[in-house]
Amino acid sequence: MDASTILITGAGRRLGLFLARHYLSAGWRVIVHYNTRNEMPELEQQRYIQASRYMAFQADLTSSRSVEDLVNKIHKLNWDIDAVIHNASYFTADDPSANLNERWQLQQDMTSVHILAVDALTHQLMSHYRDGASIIAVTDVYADKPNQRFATYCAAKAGLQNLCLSYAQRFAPRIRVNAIQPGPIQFLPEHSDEYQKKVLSQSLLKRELGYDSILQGVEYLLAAKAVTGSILKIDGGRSSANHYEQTFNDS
């Protein structure tokens, strides 16, 4: 039997690249989608490509033509797929001063990345999914607790989450579909100390969780054969935290 195969979107950097490297080191074949750049060094890529265990394809998920091209390239590989991680994301705050066309375009782009591209990849690659395959969507704690500054992003992530819960019904029992809701996973260099402290103060564990925490969740969902249609919160307790200041005393 061929090696297990995983498709990871948004895997040119950060969390997606971390996951791609993990599954390559574990002996999987990995299909990587990236948007603007792939930060895996060329020599590292070539080593896995020569072993027929790695392929990376660029695609702009806001473009139906680019998504169609991505689908066709994956078809040509003719690799059976055991798992998919929909990790690609478009994160930006709303612009209160944006005009109608600008707001419309942002809504379209957010919907394309988080919903339309996911739907296209899911259905157009269905013939390659092995029985028992697992689809995992990386959503956000904002899918259930929206942030008005990021209203468009929150709505798109909520749509992705709802879409995948519907997929769990549609594709059962052959394919399992679940979602992961991350919280404060890993800060970027541009995040100030003040910003980091504020974000972490809103969680129960009050610490940066790291990419390993998401990997643990992915590994659980891949192995948990009785789990589908579930949302796994990996947020340090952020969704359960009391965001109101309270003082308890004996008086």
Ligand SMILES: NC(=O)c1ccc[n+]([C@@H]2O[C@H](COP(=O)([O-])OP(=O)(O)OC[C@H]3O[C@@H](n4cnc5c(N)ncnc54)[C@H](OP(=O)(O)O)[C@@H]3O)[C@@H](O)[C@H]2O)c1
Second form
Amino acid sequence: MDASTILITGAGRRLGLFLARHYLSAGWRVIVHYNTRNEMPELEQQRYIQASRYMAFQADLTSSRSVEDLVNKIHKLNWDIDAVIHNASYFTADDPSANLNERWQLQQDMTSVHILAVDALTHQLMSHYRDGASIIAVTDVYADKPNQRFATYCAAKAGLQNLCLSYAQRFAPRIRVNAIQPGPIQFLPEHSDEYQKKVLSQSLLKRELGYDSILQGVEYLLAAKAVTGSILKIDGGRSSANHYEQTFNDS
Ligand SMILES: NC(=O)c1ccc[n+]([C@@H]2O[C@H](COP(=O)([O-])OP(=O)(O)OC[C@H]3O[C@@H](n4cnc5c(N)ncnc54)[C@H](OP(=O)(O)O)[C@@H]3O)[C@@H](O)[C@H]2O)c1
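The structure above corresponds to the form predicted alone; please give the structure of the form predicted together with the ligand next.
Let's see the whole complex now, leading with the same chain.
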């Protein structure tokens, strides 16, 4: 039988790239989706492509045409798929001064990346999923605890999470579907020290959790054959902390 195969979206950088590298080192075949750039060095990519263990495809998940193109490329590759990680994400604050068209566009883009693209990749690639395949969506503590500053992002992640629970019902017992709900795993470069301190002061463990914390959750969900329709919190206790201030607006 072919090597186990995983599809990871948003895997050109940060957590997605970390997961792609992990599964390549572990002997898996990896299908990477990326948006603006793939930071895996060309030489490293070529080594795995030559071993028929890696393909990377660009797609802007806000565009249905781009998503369709991605689906077609994965179809053509014709690799049976054992696991999917829906990691791609569009994180931005709402603009309170945005006009109707701008607000509409943001809602549309958020919904496209977090829900419509996930729906398309799930249904259009269904014939490639092996029996026992596992789908994992990466959501956010904000999926359950809204944050007025990021309302559109929160709503999209909440929608993604709920979609996963319906998928768990729909695809059982052949395919398991779960979500990971991260807290602060790795701040973005634009986050100020002040912002980072405030966020961490609201978690119980009071530290950035690192990409490895999410990998541990993914490994658990891939191995836990009795688990479907679950939401795994990997948030350093942020959602259990009693203080949850959401109004500060520096970033
Ligand atoms: N970092 C944290 O502390 C944290 C906290 C809570 C939840 N999470 C969740 O954990 C996951 C990984 O976190 P992260 O910080 O590594 O995520 P990230 O860098 O914010 O986003 C992941 C990927 O999504 C891609 N993406 C953005 N817009 C896209 C579009 N229109 N089409 C296709 N791809 C698009 C990005 O590619 P480009 O950069 O090329 O656009 C990026 O590589 C995400 O789902 C995130 O929401 C992270």
